[in-house]
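In the block that follows, a single chain appears as structure tokens, in the form predicted on its own.
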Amino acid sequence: MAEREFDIVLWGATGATGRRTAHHLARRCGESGLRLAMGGRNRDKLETVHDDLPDTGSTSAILVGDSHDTAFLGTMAARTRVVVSTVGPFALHGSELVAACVENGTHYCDLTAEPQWMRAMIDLHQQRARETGARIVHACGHDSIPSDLGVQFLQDAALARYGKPCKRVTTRVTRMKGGFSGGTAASFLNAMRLRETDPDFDRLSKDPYALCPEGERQGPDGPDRMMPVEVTWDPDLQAWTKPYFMGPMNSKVVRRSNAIMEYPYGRDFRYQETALTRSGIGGWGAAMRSTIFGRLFLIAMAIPTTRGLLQRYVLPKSGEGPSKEVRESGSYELVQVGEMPDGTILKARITGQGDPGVRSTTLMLTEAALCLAEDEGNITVGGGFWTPAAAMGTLLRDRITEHAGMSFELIPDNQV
């Protein structure tokens, strides 16, 4: 890539997630000597964020424009090597920016958890991204880096130990403490509205291989269902499981990774992601209560009247996010169980420090942007639409282990 004015542009620096990303990027770019710019539509808010950045001895430029101004976005993309975006809902505010990055050969990463939009962007721009060399990497936050890189970590261990991959991996969310931002709420609200107007919405949501390339959208996994009323027993971890809200999204990304990496996990690979409670009747009851509540919440969100009430009185507003105390005290843990073809079990644990929806997510996104900028020569894939595992893999895993408060470890056979 020819020399450009900036190394990284953060687009959407004034929202709850954007402000935290700006802080992390300013600190890390100051350490690395990278040239950072921040963009958005409100100069006053951008200047407020800029003035509140940590003193790293470096300066950050401010770029003012609109998410739908194609001329501005094209110019901005041409000025930088990497764009990192926190502007959601991406289906409403992200399409023109992706197009600008693709056309200008600019690498890009974001926080989207909107598979319908991801599918649309891939279909529209995959060929052109290959031609220009733009690496486009969606889902670089809590959705879906822990799941995607965790499965890759576990499969690498299986290959090293047994010479073949696990035929099945299940991810169980064993701990999740934190809040969520107004941007996350807005994306979910937009998805509920799209469901009413897009006849393909439900089909794509349920299709487990919806993000895989054309001709590669088949496999052994059944439909992805959002919060089914279903509680199951996990014999490997000896506890009850319940649906996990973001399981369908993360599962689609993991399956896409397998497909676009030419099936290192095998064509018969199966994947599932749920949340764990505990054993006994108490564990079953806790799982069932949570499952029923989740189903009722989805029903309420699907009805315009109750959705409006939830939006007005319950859900966080745009620009809002969890408090500093919640951001700092949050944490999460995933346990992944892999089954080898002969039935041997291999387990891994992924942990993260800080609120998963804002603090941990923005740390992961920061390292993804830095990886695209600093490790450009070591990334083996060319232009196109990639997942975190397929594009950056161990390069990113090493970064988030060192700088984002995350850990990946194998669990001894006699432990959970």
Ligand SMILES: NC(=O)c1ccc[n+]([C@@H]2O[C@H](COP(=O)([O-])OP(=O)(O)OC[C@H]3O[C@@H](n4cnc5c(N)ncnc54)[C@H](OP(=O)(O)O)[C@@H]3O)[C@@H](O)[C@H]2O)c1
Contents of the next structure:
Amino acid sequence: MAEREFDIVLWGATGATGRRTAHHLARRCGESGLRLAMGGRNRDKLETVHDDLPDTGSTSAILVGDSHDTAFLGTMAARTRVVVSTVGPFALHGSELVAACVENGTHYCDLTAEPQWMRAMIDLHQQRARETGARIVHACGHDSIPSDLGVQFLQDAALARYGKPCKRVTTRVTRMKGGFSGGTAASFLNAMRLRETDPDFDRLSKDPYALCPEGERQGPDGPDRMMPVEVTWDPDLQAWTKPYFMGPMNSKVVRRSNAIMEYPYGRDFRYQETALTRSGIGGWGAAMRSTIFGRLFLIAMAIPTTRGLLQRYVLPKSGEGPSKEVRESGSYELVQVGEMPDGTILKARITGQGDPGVRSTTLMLTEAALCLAEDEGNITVGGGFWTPAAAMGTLLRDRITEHAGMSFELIPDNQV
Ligand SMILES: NC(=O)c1ccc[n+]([C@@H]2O[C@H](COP(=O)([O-])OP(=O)(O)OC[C@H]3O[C@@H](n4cnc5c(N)ncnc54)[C@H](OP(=O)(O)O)[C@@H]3O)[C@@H](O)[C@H]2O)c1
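So the form predicted on its own is up there; where is the form predicted in complex with the ligand?
What follows is the whole complex; the chain from before opens it.
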């Protein structure tokens, strides 16, 4: 890419995740000598964030504009090599920016966990992104980097050890400690509204292959469901499982990775993601309680009156998120189980330090943006819409292991 004024523009530096991302980026760009600019719609707020940043000499400009101002976004995208965005709900505020990055051949990553919007962006811009060379990578937060890069890690190990990929991988969330931010609540509320108005919403939510390219939307996995209630026994890990709220979204991303990387996991690859409790009646009870609570919450969110009450009195507002203490004391763990065609089992553990919703997410997003900028020449894929695994793979895995408090490790036989 020809020289541009900035290496990275952070779009949305004033929100709950944006402020944290600004800090991480200022520090990391300072270390790497990258030129960083920060953008958003409110100059005063941006200046406050800017004044609070560590003085690393990396932040050179503040860009003020609106997410729906296409002329402004076009100019901004043309001035930088990479845009990283936290302005969500992306279905409401993200489309014009993606179009601007695609048109200007500017690499882009974000935090969206909205598969319907991702599908729409791919359909609208894939061809043009291939032409301009813009690498567009959605889902660069806790949704869906640990799942996507975790499966790739396990499959790389299977290939290295046995010369074949696992035919089935299950991801179990075994620990999750932290909170979530106002933007996540807003994205969820927007999804519940879209469900009522968009006739395609449910079809796409249920389709496990909804993010795969046209002609590749079939495979052995059954439909995803918005309100699953199953409590099931996991024979691999000898414990009860319950639905994991983000499982359907992460699974769609993992299946898209397999399809767009031309099936390194095989065409008959099966994937499932749920949360794990314990064994015994206690584990079953815990899974049941949490499933029933989750179901009641979803029902309350589906009814406009209760949704309004939850929005007003319970859910965090824009700009709000977990406290510093929660962010820093949070953590999570995923255990992945892969089954080889002959039944051999391979297991991996993925851990993250910091609460998944804000701290870990913003550290991962920061590394994704740095990867697009610093590893531009090492990334092997061209322009287009990619997943984290397909675009950045081990480059990003190494970065988040070194700089984002994450670990990926194989679990020795007979240990969980
Ligand atoms: N993938 C994951 O794991 C993950 C984790 C966390 C969050 N997220 C997603 O990340 C997004 C951000 O979450 P958040 O909690 O940081 O949200 P937030 O606190 O509400 O921040 C939203 C940001 O967008 C800006 N904004 C809104 N409308 C705009 C417009 N028209 N023009 C320019 N800027 C505008 C806001 O600016 P002002 O400050 O001026 O209002 C703010 O900077 C959400 O979509 C959320 O779902 C994903």
